[in-house]
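Single chain ahead, by itself, as structure tokens, in the form predicted alone.
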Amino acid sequence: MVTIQVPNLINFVADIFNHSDSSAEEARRIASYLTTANLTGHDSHGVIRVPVYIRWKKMGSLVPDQTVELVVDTPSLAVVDGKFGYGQTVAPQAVKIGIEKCKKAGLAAVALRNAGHIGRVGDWAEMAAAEGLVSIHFVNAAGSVLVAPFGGVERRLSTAPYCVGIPRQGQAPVVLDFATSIVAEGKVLVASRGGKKLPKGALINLDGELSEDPSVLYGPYEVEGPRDHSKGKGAIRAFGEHKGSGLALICELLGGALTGTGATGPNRRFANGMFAVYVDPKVVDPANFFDGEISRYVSYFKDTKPAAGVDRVLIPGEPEAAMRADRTQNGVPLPDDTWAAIVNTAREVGVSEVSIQRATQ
């Protein structure tokens, strides 16, 4: 395990993307969002993605420095084409459009299509919450067929994230952000590179046997080599049996079909689709009941006797806040295999050995 200080990690990752045809501004934006994912404990959406992103860019699946195209533009609705730009570039553009429309109309919806991997969806809920807005996000990943629906063993779904952000006056927002599979694909990637092991029964093979072995998803792989989920025959399982499987289906239909990205299927170019709804509480709630009721109910929710082995009841966003504080102060821990893969990618795109050495200082 290596531990990298936050400024060093951002600078190093930015250097990698800057050497791979991204502008300095975009390179630093990607690096900052990926590092933020690690800071919040979402290592599956953090810097472990660097080798994957660079591979996709070399394949032509990602296009640097894209500006979104506004396909449909009404006072309360927009359809935005990301043109396969990096998600960390096109998603904030789409969210900004949603925020601006919501502030004018009180309610807005934005359908983002053809975005590169948009990373931790909670980033976009937090962006809206910082402007005082509630947001709801349905996301799919066209071309990333990874998850078996409840009752099946074959892949039919993406990990289909769902996210809700609720602002609170003077406090961090409540942010619920999860994949509708037992684990995100990135967590399988983390496990395959020496990180946290998968929960029991997270994967299923074609014989219906449950497994925690990443090779079920990726097939055989070298320790420092690439991971390609198309090489594996097994699948990730949907969480919550029929409930999680049903929510995943809705994310595919709204995030994929409705946005124009397309629901997940084989032999497709990877793209995230996101259908997001934005609500201005000040318009819905002129009596200002909402924030006080959030405070009352969150306190009531948390003030319960903890179950055995549990210190205290938490609300969504609290574990991430605690992790962010710890890792901001102490650095981001990365498994040796993960760090080796990132360093190898840096060398491939021409990052200097001085820059590599500086990252660990």
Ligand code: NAD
Contents of the next structure:
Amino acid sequence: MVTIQVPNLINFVADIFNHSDSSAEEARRIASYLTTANLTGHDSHGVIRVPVYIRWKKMGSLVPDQTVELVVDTPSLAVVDGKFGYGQTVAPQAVKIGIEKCKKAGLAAVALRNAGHIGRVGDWAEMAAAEGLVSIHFVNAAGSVLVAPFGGVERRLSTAPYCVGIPRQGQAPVVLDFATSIVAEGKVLVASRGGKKLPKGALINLDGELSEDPSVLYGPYEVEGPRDHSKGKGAIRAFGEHKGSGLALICELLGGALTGTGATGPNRRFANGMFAVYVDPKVVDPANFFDGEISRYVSYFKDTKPAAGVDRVLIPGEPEAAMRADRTQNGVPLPDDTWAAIVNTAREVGVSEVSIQRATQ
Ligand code: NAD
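Please give the corresponding structure for the form predicted in complex with this ligand, as opposed to the form predicted alone shown earlier.
In what comes next, the whole complex appears, and the chain from above leads the way.
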């Protein structure tokens, strides 16, 4: 395990994207969002993604420095095309449009189509919450068929994340942000690289047997080699039985079909689609009952006797905030092979040895 200090990690990752045709501004933005995923404990959506992003860029699947195209524009609704730009560039552009419209109309929806990987969806809910807005995000990952629906063994769904952000006065927002599969694909990636093991029965093979072995998804792989989910025959399972599987279907239909990205399926170019709804609580509730009621109810919710083995009851967003405080101070731990894969990628794109050395100081 290596531990990289946050400013060093951002500088190093930015250097890699800057050597891969992204402007300095975009490179730093991608590096900051990936590092934030590590800071919040979602290593699956952090810098482990650098090699795959650079591979997608080389293949032409990701296009640097894109500006979203406004396809539909009404006072409360926008449809925007991300044109396969980096998600870390086109998603905040789409969210900014949603925030601006919502501040004028009280309610807005933005359908983002054809975005590169938008990473941790919680980033976009946090961006809206920072402006005092509630937001709801339905996301799919077209081309990434990985998840078996309830009752099935074959892949039909993406990991289709769902996210809700609720601002709180003077406190961090409530952010519920999860993949609708038992684990995000990135967590299978992390497990395959020696990181945290998968929960019991997270995967299912074609015979319907439950498993925690990443090779069910990737097929046989070399320790430092690439992971290719088209090589495996098994699937990740949707969470929460029929309920989670149903929510995943809704994410495919809203995030995929309604945005124009397309619901997931085989042999498609990878793209995230995100259908997001923004609500201004100040318009819904001018008397501002909301803030006090959130505060009262969150205290009531948390003030339950914890179950055996549980320290205390948390609300969504709290585990991320605690991890962020810890890692901001102590650095981001990365398994050796994750770090080796990032360093190899840096060398491939021509980052200097000095920059590589500096990252670990
Ligand atoms: P997860 O299973 O870690 O669940 C995270 C959510 O549960 C958070 O809201 C967190 O605050 C809450 N939580 C965790 N522990 C808790 C506790 N003890 N008490 C109360 N709440 C708790 O997340 P995941 O499904 O592995 O997803 C990880 C990330 O992957 C998310 O940020 C998601 O947006 C992202 N993702 C992105 C894509 C994409 O295509 N861009 C696809 C799938 C997932």
